[in-house]
2 protein chains.
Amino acid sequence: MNSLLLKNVVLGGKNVDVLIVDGCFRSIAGRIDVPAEKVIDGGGHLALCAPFFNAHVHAAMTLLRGYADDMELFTWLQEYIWPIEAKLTGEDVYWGTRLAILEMIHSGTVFFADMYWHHDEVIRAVEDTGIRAAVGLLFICADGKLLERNEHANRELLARRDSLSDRILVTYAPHAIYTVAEPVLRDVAEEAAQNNLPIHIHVSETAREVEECRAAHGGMTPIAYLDSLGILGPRTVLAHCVHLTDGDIELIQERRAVIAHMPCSNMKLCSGRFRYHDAVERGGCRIAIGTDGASSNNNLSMLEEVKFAALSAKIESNLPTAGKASDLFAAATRGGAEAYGIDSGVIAEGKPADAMLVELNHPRMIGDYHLEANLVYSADSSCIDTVICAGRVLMEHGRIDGENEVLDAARRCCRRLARA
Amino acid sequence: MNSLLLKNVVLGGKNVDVLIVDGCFRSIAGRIDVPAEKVIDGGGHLALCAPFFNAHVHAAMTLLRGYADDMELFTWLQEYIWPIEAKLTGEDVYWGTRLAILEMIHSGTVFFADMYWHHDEVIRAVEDTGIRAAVGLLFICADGKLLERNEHANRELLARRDSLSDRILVTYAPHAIYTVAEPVLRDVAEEAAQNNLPIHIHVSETAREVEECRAAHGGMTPIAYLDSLGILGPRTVLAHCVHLTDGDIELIQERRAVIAHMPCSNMKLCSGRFRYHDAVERGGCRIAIGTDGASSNNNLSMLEEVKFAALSAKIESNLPTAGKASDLFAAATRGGAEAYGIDSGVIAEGKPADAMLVELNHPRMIGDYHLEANLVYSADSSCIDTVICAGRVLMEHGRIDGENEVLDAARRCCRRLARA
């Protein structure tokens, strides 16, 4: 039996003790005095909060952070990102993912939905750190056929699926409608349903994608097209959605698909503006928050992303009441967990022990009138003291085991990539 | 003679030593071995960078952080902000300003241009901490006449002006065109010129302000109206400017006035969108960055503000090449210094020793291809290791003297305000 006792932490404005056993919250009470393998004392100034679930990221791209910025999309992709990505080895993906996980833990994230190559290395990084992840079976076609390396890697990942830690889940991750052929998308819809796995796809990210889709598919929007292929459903996560029609919003809501919103990336690449108020507050669509990869953000901080999401929602709708802090905090925590079918993201007895301890004795947390408003609008990673994932302490009082080794190895990868 | 020696810090990609004497950079060289009162060793992993100059803030409003968010402007002002502000005592302003300074130092800021009440308390907070500040002579009218308490406070501040530390400068801070009568604005223009002091004013912040100005002043925009009163000049800082016509941009550029851009506040209150590309990149206007007060942001982090500024510039102009990291870093550092006539914001021999040391051995700073891109797009306050202002160390390896006393006192002020 694995046990962790949190003494004197702040929950809902009260000081409580929290007992965690075998990865779940066993009991939350005014005072708990039982022996535990590990005790963390919150001293009355660490708040126990739901942690972040990052709904869309390309983790290993941390190695490309700051490599190329402030450029036209196609210059950026063709002259910088694709050539350097082509040089990434499995070892790079391992250390890039380790670096991403380090950064995510520091900012209170316990889960990320990844879409990238070298699944084995991503899984090794996840296993070595104790974080949660959704690893995507990648689908990209050339000449209408699935790339052989995707087919091979996906077959291998599906085969070892049952042997993975239960912190790791597998998703179907067809890249986008313009990179995956129609029959392959149909197959994905069918197989994902058979295997009861989520689908994770980029969609309606650029104006060009929408135009080309309408031209090729009898006027259908990308959302309508995906629906016609059976892709839209309650286990589907739609990344970006910055070019939605009213009809798209209705369809997403009816199918109970989840939108993964990445405001920083959408602004940085000028992809488009997500209609948060129309889609979520009026349209009732389910929502989660992601950071996208570090080459288009350029960090993986959900704390920053929720502020961008809230402020963008306001200026986009011209309503200061849109994008409320409490709603965006929910979207970035349990919203992301629910999107991938993980029963977590809330602090309650019986639930998985995923949590962050937030330092209240911190300049950014005073005034101390509303904790969630402070988290969304004021906090940064320096406010996050401790992170717990499935009952295991990933960061304690700002310290993560093996941090320097990761930084050194990742820096070596960057140096080699820049030279090569 | 006051001396500080920085050993083995990173500057322009090279490892150097830096000698600071009497508040200025005396020499920067590969190796300096002289006795100094204090030595800080950068260990080859702390980068010496220009620090931030916050061009517009209401510092003591940190006490109102998170008190009221996500509301219509007038509900927010009339039902929440004004009633609680009316309860602020001089003691509150002192501790609120101390809290603001704590937060600013942690995120690499060495200067703030304040616009608030209780000058004596603001000055006491600045003197007690060693930061730089511009303290505004506040002008607000009722029934066409300057408020008596403003007149009194301004007279006192002007009288003691010569006895202030040379880190503190005085500005003329008429609140806005809709709160200050025309003859008072004319007097401000004249007096500021006579005393050779900067002017710091809110302008073109809301659509309503522009409409009312046009109606009252023969179709003139607020910018044209200020120009007609002699307010626009190279020592004038125009806060917000989110409703500019092409003519306004030309006028600001011709007069060499400086725009203080506050993207977070403008988004959060839905004030409007600053035309960064048109005003700065095409129009050639001078630019600085501010955070505004904590009740409309809700933090004072220039690191966050430059990212919002860069990303807003891109999505607003639909140009991913707009709002380049290096330009926004310059705006937030030397741009703010120049706006207030301070010869600082660059790391060079002979210049005032204002600097921050940035931790390069940090997940957010790897990839390490472009330091300024990492600072603008990736860093948060956890990357700032040490802050130096006029040769004095305000924060060393994350520690600031007296931090807990400030947090406790500020929290007590918040509790009393919430109850009162």
The other form holds:
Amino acid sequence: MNSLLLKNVVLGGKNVDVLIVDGCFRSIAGRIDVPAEKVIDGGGHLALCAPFFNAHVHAAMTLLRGYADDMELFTWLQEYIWPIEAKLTGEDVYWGTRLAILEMIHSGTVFFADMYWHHDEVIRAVEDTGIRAAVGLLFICADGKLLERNEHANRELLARRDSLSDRILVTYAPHAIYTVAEPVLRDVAEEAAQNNLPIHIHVSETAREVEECRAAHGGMTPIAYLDSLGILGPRTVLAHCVHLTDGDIELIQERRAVIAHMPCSNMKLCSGRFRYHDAVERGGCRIAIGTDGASSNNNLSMLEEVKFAALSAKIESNLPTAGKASDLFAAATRGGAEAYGIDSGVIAEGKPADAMLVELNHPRMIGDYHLEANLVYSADSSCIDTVICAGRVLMEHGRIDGENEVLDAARRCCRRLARA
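I would like to compare: after the form predicted together with a further copy of the same chain, may I see the structure of the form predicted alone?
Shown below: the chain alone.
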């Protein structure tokens, strides 16, 4: 039996003890006096909070942070990102993913949904660190046909998905409608349904994408086009969704698909403003929060992302009441977990023990009227003291084992890429 006892932590404005056994919250009470393998004393100044679930990221792109900035999306992708990604080795992806995980843990994240190459190396990084992840089966086509290396890697991972850690799930991850041919998208929809796996795809990110889709598919928007292929459903995560019509919003809501909102990347690439108020508050669409990759954000802090999500909701709708802190914190925690079918993102007895401890004795956390408001509008990574995933302590009092090794190895990868 693995056990962890959190003593004197703040939950719901009260000081409590929390017993975690075999990866789940066993008991939450005013006082718990039982032996445990490990004890962390919150001293009455560490708040126990739900951690973040990053709904969309390209983790290993930490190695490309700052490589190509201040560009339009398609120029950025076609002339800079895709050429240098072709030079990435499996070892690069391993250390780039380790670097991403390090950064995410420091900012309170216990899960990420990845869409990238070299599945085995991503999985190795996840297994080595104890975090949760959704590893995407990447689909990209050339001349209408799925890239051979994608097809081989995807089949291999599908064949062994049942042997993976229970912290790792597999998704179908067709890149986008402009990089995946229609027959392949139809196959993805059929296979995902047969295998009962989520689908994770970029969609309606730019005005150009929408215009080209309408021209190629009889006036259909990207959302309508995906629906016609059987892609949309309650296990579909739609990354970006910047350019949505009212009809798109109704369709997403009807199909119960999830929008992964990434305001920082949307703003940096000048993709546009997501209609948060119309889609979520009025339209009833499900929403989660993601960071996108570190080459288009340029960090992986969900704390920063929820603040930008709140601010962009207000400025886009011209309503200061839009994008409430409590709603966006829920989207970044429970919303991300639910999007990928994980029964987590809340602090409650019987739930998986995923959590972060936030330092309340921090300049950014005082005044202390509303904890969630402070987390959304004020906090940064320095406020995150401890991170727990499935009952395992990933970071304690700001320290992560092996951090310097990861930093050194990732820097070596970057220097090699710079010479390539």
